[in-house]
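Read the single chain below, which is given as structure tokens and is the form predicted alone.
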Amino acid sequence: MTAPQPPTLPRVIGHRGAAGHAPENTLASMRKAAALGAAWVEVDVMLSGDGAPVLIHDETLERTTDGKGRVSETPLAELRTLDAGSWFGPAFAPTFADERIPTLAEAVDLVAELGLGINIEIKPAKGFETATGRAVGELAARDWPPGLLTPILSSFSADALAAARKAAPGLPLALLVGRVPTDWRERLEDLGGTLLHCAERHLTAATARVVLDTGHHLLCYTVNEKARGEELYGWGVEAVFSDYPDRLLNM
């Protein structure tokens, strides 16, 4: 079966939303990636204690909300309780202090208002690889949007990537890596996926004609100057993950 390609990318994805601009994995951050001139954003998405898909980096609570705890132990309607938001910016000025983790069928509506793209990344807590990987392509399969774009399902377990394209075998998947390690193409092929994320402090040209070479789509994480996103655009790396799309747009 020939593996699902991703749909006309652009060349800048707003990180978390716009990360660098209002708090990641937020409502507010993915508006803002809009307001900036974004055409698609990325997301985080992991399982609460219940098992529904929410937007979250971290496996447990602190860094980014007044809550405390692993995330996977905590159930969606507490989840929905805590502030999300305040932490960012100066705390005198609270301007993100009604931001509440957002669930992936909220993010989901969000992009479908304002006609943007979106990668999923899939990071699952420990131990919940299948578990995550199955409820994003699950929802991804059943409650997409008519008419939206598609979405590129991404993540660094393999697991969580083999779950989600037996849940929705036609969404195109991405591996990400570090590092690009010697055995990617047998790693992204056999997971029947077509694009490679890897960091863009470990990408050398050499390594970026060798992916691109094969016809695989390159992308890199996070680019936040422009003259490093130049260089990349120079290698031939298709699109570029940005805490600040404002900086890298119309270039």
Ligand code: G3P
Second form
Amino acid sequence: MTAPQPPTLPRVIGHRGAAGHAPENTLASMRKAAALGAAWVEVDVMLSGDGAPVLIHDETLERTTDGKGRVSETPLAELRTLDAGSWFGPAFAPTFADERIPTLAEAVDLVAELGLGINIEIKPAKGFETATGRAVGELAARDWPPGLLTPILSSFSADALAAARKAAPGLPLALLVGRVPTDWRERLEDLGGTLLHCAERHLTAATARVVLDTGHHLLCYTVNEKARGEELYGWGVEAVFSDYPDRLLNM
Ligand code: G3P
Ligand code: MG
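Structure of the form predicted in complex with the ligand (previous: the form predicted alone):
Starting with the chain above, the whole complex follows.
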């Protein structure tokens, strides 16, 4: 079977929504990305204590909510009571105080409403790699709104990607890495993936060329300066993730 290819990629993908402008991984952040002109967003998805896929980056609640403890030990009903917006800064508190941790289902409804593409990063808490990949894959395969662009599922976790692939064999998969490892191609192809998402700070023009010459897609995170975006595009990088998508649009 040939590995699933992504839809046409945008140049800029809003990182965690538009994390430079609004509290990351909230509906407000996704709306902000769309308002700034981004055509796609990336979000991080983890399971609640009772197995619901929700948008959050860290395994613990302290940095981005007013809660405490581990996401994987907190039931959805309790997660939903938390303030996921006020931490973004006192100046913004009135704007974002009502933000809650979104469920993945809510995020999908919103991208459908806004006409955005979405890269769902499967961000499992340690020990929940397979369960998280399966939950995300099942939702993306079964409950995807008709007409909405095919999502890209990505992860640093090979176990999560393998579970997502089993649940959603038709969806494009991306392997996330920091520095591009020497065995990246074998790892990506073993998973049935067609996209490599790497950290921009370690990438060189030579490595970008090696990846692109194989015909695989190459994307970079997190690019917040226009000049660096220009350099990466010049090397052939197809898209970048940015907390400030507005800085890189119209280039
Ligand atoms: O998906 C790209 C990027 O979000 C990966 O790193 O830690 O920001 O989720 P992180
Ligand atoms: Mg991410």
